[in-house]
Amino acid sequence: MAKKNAVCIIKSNPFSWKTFEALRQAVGMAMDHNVSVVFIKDGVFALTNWHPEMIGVPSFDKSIEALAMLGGKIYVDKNCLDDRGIVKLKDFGVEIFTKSEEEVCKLIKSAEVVLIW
């Protein structure tokens, strides 16, 4: 089977289990096709230094650094940050690319899958 493009993109708070879902699905697609995981609208507050085990859900940095191992591409939306004042990520250890809205458009764009959360 060719390796396809796919786009897993996060829209939703963090939050609840969406996120920690929708990460462990890129990292498992990643091991045959070529991952991107976009962060937009409220998702963006995933990458954020907060803590999710205090309100109990499960982390997901263990999933950010696989999908980054198995060659996933982390992007964020810029103007999604800025419309929410965040000006710092968390460092996960691995690239988070900041793209803005019309790039992330072309990202999604080129993909030949597709995946919403």
Partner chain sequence: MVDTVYLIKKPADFPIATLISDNDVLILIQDAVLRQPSIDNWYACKEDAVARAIKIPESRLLDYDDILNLIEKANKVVVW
Given for the second form:
Amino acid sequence: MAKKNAVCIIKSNPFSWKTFEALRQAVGMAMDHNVSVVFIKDGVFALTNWHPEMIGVPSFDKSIEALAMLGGKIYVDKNCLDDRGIVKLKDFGVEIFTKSEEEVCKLIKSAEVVLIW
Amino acid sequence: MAKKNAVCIIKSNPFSWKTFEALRQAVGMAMDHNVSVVFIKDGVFALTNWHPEMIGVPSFDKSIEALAMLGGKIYVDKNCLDDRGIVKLKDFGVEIFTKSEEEVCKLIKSAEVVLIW
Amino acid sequence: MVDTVYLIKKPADFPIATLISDNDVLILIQDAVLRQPSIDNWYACKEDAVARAIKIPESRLLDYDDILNLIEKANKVVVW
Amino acid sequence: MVDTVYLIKKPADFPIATLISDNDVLILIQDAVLRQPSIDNWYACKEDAVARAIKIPESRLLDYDDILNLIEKANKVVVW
Amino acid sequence: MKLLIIMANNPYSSDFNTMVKLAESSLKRKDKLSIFFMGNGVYCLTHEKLKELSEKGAKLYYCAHNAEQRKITPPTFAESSSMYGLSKLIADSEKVIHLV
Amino acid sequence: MKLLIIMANNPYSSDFNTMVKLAESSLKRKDKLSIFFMGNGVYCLTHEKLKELSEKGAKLYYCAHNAEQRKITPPTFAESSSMYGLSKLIADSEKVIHLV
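Take the protein just shown as the form predicted on its own and give its structure as the form predicted together with the partner chain.
Following is the full complex, with the preceding chain placed first.
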């Protein structure tokens, strides 16, 4: 069994079940692999202070915490935040690293497994 | 029970099950109502000579025929055909009327029920 | 008098421009609240905007009761 | 030597431009065959193009066996 | 008013939330509400929310063909119907909200 | 090669056709093929095509949580699994095709 560098790219907005499932998948993988989750494009809305329960979607706060606890890294594309006028991220109690587009590309290039959501 | 002017707008491309379901719906409605089906945007691909069975989608040729037999009208937005370089429509054995965008708008405005696919 | 209520579901996926007249109303629902239109006669579903933490002027926000009241009074409703 | 095979599913929904290098290959599948990219190293899924009656030069078309052969030889495959 | 909602999307879509919220609000204002499930919308039939809507007075219908195709066992509080049944519902409704 | 397909979309999506065609081609070239169904992908479990793929040698797995949530009764030829099971499959695969 090989421990792999896995990158999970979340590019869709979080206002349906997709991001919830993506993070559940990332947590599962973090038990065996080096997992990086990267929020890009409308995916960055996941890190704002929105209210999933209002629109019938479950909260993924616990997945974010579990991911960090298992050593997974969470990144967000700085440009994508700026483009959407997002200046303040929600405090999940875990570290969220901002990256440039170039750094995101490097991360994807060096990964062995890339899962896009 | 009221007989209504119903317009069904098909704006999505036909390469999934959507158009098939839309036309099944239109045929059902044509038994009671004045039904116009209008293909716009990527929906106009439905009228080309494509091959649904190759990608696991059922053919809707029978629905087109049934629709015409029940007195339903089939329209296509001329601009949308031109934009996609489509010069020849498939021969379904039924009349397909081309309309300008303005005429499509008139049709929608005068309808009592509008269903967009 | 409202002629047609258009419910818009996706960002910037508006009906053909010439279709919208002064008597029509656009209501942004679901992810459509992420981008605001440049025309004047639009509203947004309050719950969908608040849930997504999208700032939209209070005067533009409608709750579901408001939306249904508008739909009832209009000639028709079209989910674009 | 192919580094990454990118499978593209939606028209013009390409990966970040700086991500694609000369050793990568883009393969258009599903509705992505409706619009052709301006870069050079791309192919299209033959069945998806033929089914949609989209004309693409024969030299650009790959059947599923070709696609799997490319994927096997590449370092990784990414469905964008 | 006599309101018809046509639901052709699955229960994990944004349309599902829109349907539920519009339905609840519609029932509160004493509308005569019908909901018709077709296409992937028949996947909603096994969702617990539907029982609630039915108990509050919504009439629920589904395309039997689509349900059979998707091997769904519909609940007894929903009525088996067809595209022709949908046509009758459209005739009897004042407004139609089409979620697809 | 050892190929893993993760299927998270419903059987009426274009992803379903892509999955079936890639799987058939993969089995013909004697790959070791696993397919993991999660999210709306578990709706594929009742599709007749799956039995065929299983009989031709594909190993089928599904997220039990997602199947239960959607009230799907999975066929016996598919194996109950979890996100952790998926993680093991990823470890054992050379290539992963993610359809969502």
